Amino acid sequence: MSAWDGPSYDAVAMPQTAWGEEIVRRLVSELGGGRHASAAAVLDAGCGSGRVTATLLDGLPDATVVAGDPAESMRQQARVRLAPYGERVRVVDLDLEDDAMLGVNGGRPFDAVLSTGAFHWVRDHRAMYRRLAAVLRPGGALVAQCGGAGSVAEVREILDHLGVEWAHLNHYPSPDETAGWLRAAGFRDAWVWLTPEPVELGGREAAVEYLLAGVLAPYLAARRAAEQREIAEAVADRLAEPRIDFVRLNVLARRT
């Protein structure tokens, strides 16, 4: 994850700010809207530049947000969008894939987690929601979306015949897995399901520039930028049209 960069992520990043928005919604309603959803306490597990985080923001303008990311890059991004909001939000150094996120609110739960875009980044999914759980409130809700099944299947198909490695860094899950992990850390009422979220991107270039600042940027960056380009560059010119054709992986639950 380190790999991000975060000015770059954000000039891209407009599909994923999108879904996110939607994903704000979803956490405002599960909160049950008003005064009470308002001055909740949330954790933005992900806050990536914080594009999303700011829309939290804005959706309950009483709350306080902690937003984490364990990409330095993305925090200071994500700092610099956040400043105006003072206060209401603090953003952290955080690792779903490491115990020392559990003490990231000094022992204090959260109301809600919500997540957009990280999980897929994440190889121990069962391990990751105990860690969710832990940080939740009795009946806290969690609501996030990452990459699914079948996601980006075409460009994965492509780094394979490229010889470019990226099962390391990526677990798409499946809805049923994603329930088993989620009754197994202690979550009730959970729904799961997948949605096809195709991006079209305009052209061979744009799907260069979005390529290597989002889909590719940490399968490559241990390689020399001209070789990152290069590969980019391949991928594009190998998908049957410009478009990233994702599948996203939805949440909704309670922890018991």
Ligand SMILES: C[S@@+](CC[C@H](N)C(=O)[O-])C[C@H]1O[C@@H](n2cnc3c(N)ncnc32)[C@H](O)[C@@H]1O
Contents of the next structure:
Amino acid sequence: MSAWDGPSYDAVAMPQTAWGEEIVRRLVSELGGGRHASAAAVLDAGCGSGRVTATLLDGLPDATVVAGDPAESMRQQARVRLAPYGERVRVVDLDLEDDAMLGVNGGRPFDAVLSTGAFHWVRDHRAMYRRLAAVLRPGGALVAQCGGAGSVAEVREILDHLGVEWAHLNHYPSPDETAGWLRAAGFRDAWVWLTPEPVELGGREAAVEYLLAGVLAPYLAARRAAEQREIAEAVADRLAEPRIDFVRLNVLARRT
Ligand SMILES: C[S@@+](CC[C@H](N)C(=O)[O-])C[C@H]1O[C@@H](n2cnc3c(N)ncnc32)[C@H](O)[C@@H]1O
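Since we've got the form predicted alone here, give me the form predicted together with the named molecule too.
Below is the whole assembly, all chains and molecules, this chain first.
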């Protein structure tokens, strides 16, 4: 199994989709409404299975969107979901950790970048924000949300007890360090803040499926399916409450 399985993630990503809808509303408002906003060129960085991308396309009916993700299975799922939008959207291989992303739109700058649930899977945020600034036009908007400081702390503590490594894959940043990276990358008017977003898991089986397809997927990718399920069950059983305490880091900024 690759780190992310598109169909499995798509089936459980209800919380992520609901959070994403709010981020899309912020982006539409940042673009200021009207015809100009509607016709914007937008990058969805780390688009996953495309659920939030579809909301973005609905919210900006004349916009063109490049939806990028490094996971082939996610891209395949996104292509299926986004097919009704035709030429308004292009699904591409995009890695926020690789300078190759600078050529993502054939060198043409974007009016805005949206990203939901992806940045905490990137380790070098300083370099990532530099790349994002480089693909935006001057004055272009960055509107994003990802896991922030303290997010899924209980799950990570349980993984430590179980001997499952996670730290090499994630960075859950604080608002202060993020604001510093944004300034260093050439963003201005940066707002960065945390919001607690606990998710109730709705029973043990639902919890196991959610953990397997979402939170734990990249940590368990190299293991056999049976072992992945055992670990997800062990995590679900050890949670003090049937709940995951997500903390989201929100980013609103303009390229200088
Ligand atoms: C939790 S999913 C979020 C997907 C979607 N944006 C959403 O809100 O439903 C995280 C996504 O981040 C992507 N991702 C992980 N590392 C990335 C990187 N270096 N560059 C871009 N995307 C990355 C994963 O492939 C995955 O699709």
